[in-house]
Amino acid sequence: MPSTEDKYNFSHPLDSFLFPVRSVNTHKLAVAVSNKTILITGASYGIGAELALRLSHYPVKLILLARTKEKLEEIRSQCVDKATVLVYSIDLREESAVNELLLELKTKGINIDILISNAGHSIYRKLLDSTKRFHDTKRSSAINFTGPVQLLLGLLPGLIIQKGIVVNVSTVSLFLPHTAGWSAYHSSKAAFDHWLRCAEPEMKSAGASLCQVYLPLVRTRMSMIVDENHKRPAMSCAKAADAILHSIIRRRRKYRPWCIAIPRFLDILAPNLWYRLQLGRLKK
């Protein structure tokens, strides 16, 4: 089945080498997801939409969340009839909206088997351009950290009953040297990552599994708005979805592409190199 974002599926010569992900075994995926209720945030575009379409080939109940109602309905219309698809237009930044959703799911007796926390907000802005834009940090924190935490806490009792899976779609940048201009984005993603690491032992002991999927640059509407990204190696949405589905099948705790070992090793050898390179560039 074609990807939801074919226009971004151009390739770089290094894509397959840096980000190898094998195709998903459909039989194993059927065993892992059939008759499950799966909630996907950020389901209107990119990876979330790709996952929705892929999973709709199985007898599942899909609950798709995003801000854009029209786009959610478009994705629902493309889903295969094997799946039951419910869509909710919701902004994770709005605490009351998340509470209303949780109440509605509880009223309907819906317990989630698999939560795929995929919604995210990426922003690049230089420090001096941010002095009057504190809302950038608040928005990033709400979408990447506090909103997902609120949703997960509300769904957690049901996930524990169902012996379910929480999949957090995160970024490999958490393991790389810090980069100027990305403070709002990286800090908010790191906050949720560390919250989950603290929560994981308690979740696991109660019966719910956590899968952390750390993705590299992915060719999506959000990332490809930056022109320079078109020239860089990146994953397609289809390969990113493969990595997530493999994690669900195996209940794999972590996925990270092998290639991040290269910059991490260089940072050990020369811990100030990236800082000095950035400083030199910014002084020009």
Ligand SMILES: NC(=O)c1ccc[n+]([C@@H]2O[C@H](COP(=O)([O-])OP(=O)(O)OC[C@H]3O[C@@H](n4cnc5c(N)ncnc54)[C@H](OP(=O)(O)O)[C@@H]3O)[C@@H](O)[C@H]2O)c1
Contents of the next structure:
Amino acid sequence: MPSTEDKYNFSHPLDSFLFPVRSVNTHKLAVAVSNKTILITGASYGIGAELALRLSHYPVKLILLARTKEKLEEIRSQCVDKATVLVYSIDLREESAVNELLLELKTKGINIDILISNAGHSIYRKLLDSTKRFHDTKRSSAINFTGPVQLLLGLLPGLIIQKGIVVNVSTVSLFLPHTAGWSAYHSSKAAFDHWLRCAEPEMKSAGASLCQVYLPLVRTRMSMIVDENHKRPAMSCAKAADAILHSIIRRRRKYRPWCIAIPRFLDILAPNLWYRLQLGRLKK
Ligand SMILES: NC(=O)c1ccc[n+]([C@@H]2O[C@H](COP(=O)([O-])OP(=O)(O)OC[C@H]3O[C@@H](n4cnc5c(N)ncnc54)[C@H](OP(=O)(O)O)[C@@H]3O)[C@@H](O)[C@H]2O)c1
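Can you return the structure of this protein in the form predicted together with this ligand rather than the form predicted on its own?
Below, the chain from earlier opens the complete complex, with every other chain and molecule after it.
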């Protein structure tokens, strides 16, 4: 299978122990996705692009969204021609752009069976470097929370008719002790997570399923921009895509790697330990 992130094809000895993910059974995946219309946000790079390439091996209609038109076209050209691929270059933070897209899909009579809400942007910035950067919080919220909500609300009536699936690509950080510098990213991911948890019973009773996929560090351009992350255990893009595809096959409500139990357990045993460690480091 092709991988979009070949330049990050290094590994760590603990990768498969900490983040074991079985390869996807292609027959089961074919049953789950054949003849479906699948919209993937953030399909120009990383996990979204990997998903697009993997799903193009099946008879599906793929709708790929991101800002970078050339990258979307490149991914489309790499897709196997079993799939029909439409690309839309839009900024999900722009309310009017999302409305236009929803209108276009409606005009074309396209109902989505599977929405993979994957587009996202992470930002690390210390509090005192953020005092003149309120826009970081607004932008993070727009791409990680309000944009995805707007898109989902617009697609929901169709998803319900199709008895469809909504996949949210989220982060294990939501279950870990809070870490300095990540306020904008983690709060925006947490907001969408909470929104979805409240919406899930209504969605499910109306016929649409929700799969929340909480990923650990994944080797993509988003995380590999930080040099130290190159030396940390992480998932490959292909394994992250496997975890998401398993969730689609089984309509699995939640995926989280087992190892997040370790820091969670430590936090119960010593609730202030992480806070004190951070404080000590910041005071130096
Ligand atoms: N990498 C990790 O360690 C990690 C860990 C846990 C969870 N995740 C989650 O996984 C998802 C995918 O991330 P990734 O690691 O694959 O990162 P990535 O390689 O940077 O891909 C992010 C995707 O989102 C798109 N995007 C960003 N801003 C956008 C906007 N305003 N409008 C439309 N599309 C936008 C990007 O395309 P354009 O730039 O072309 O718009 C790109 O296709 C994110 O939701 C992230 O939070 C990642």
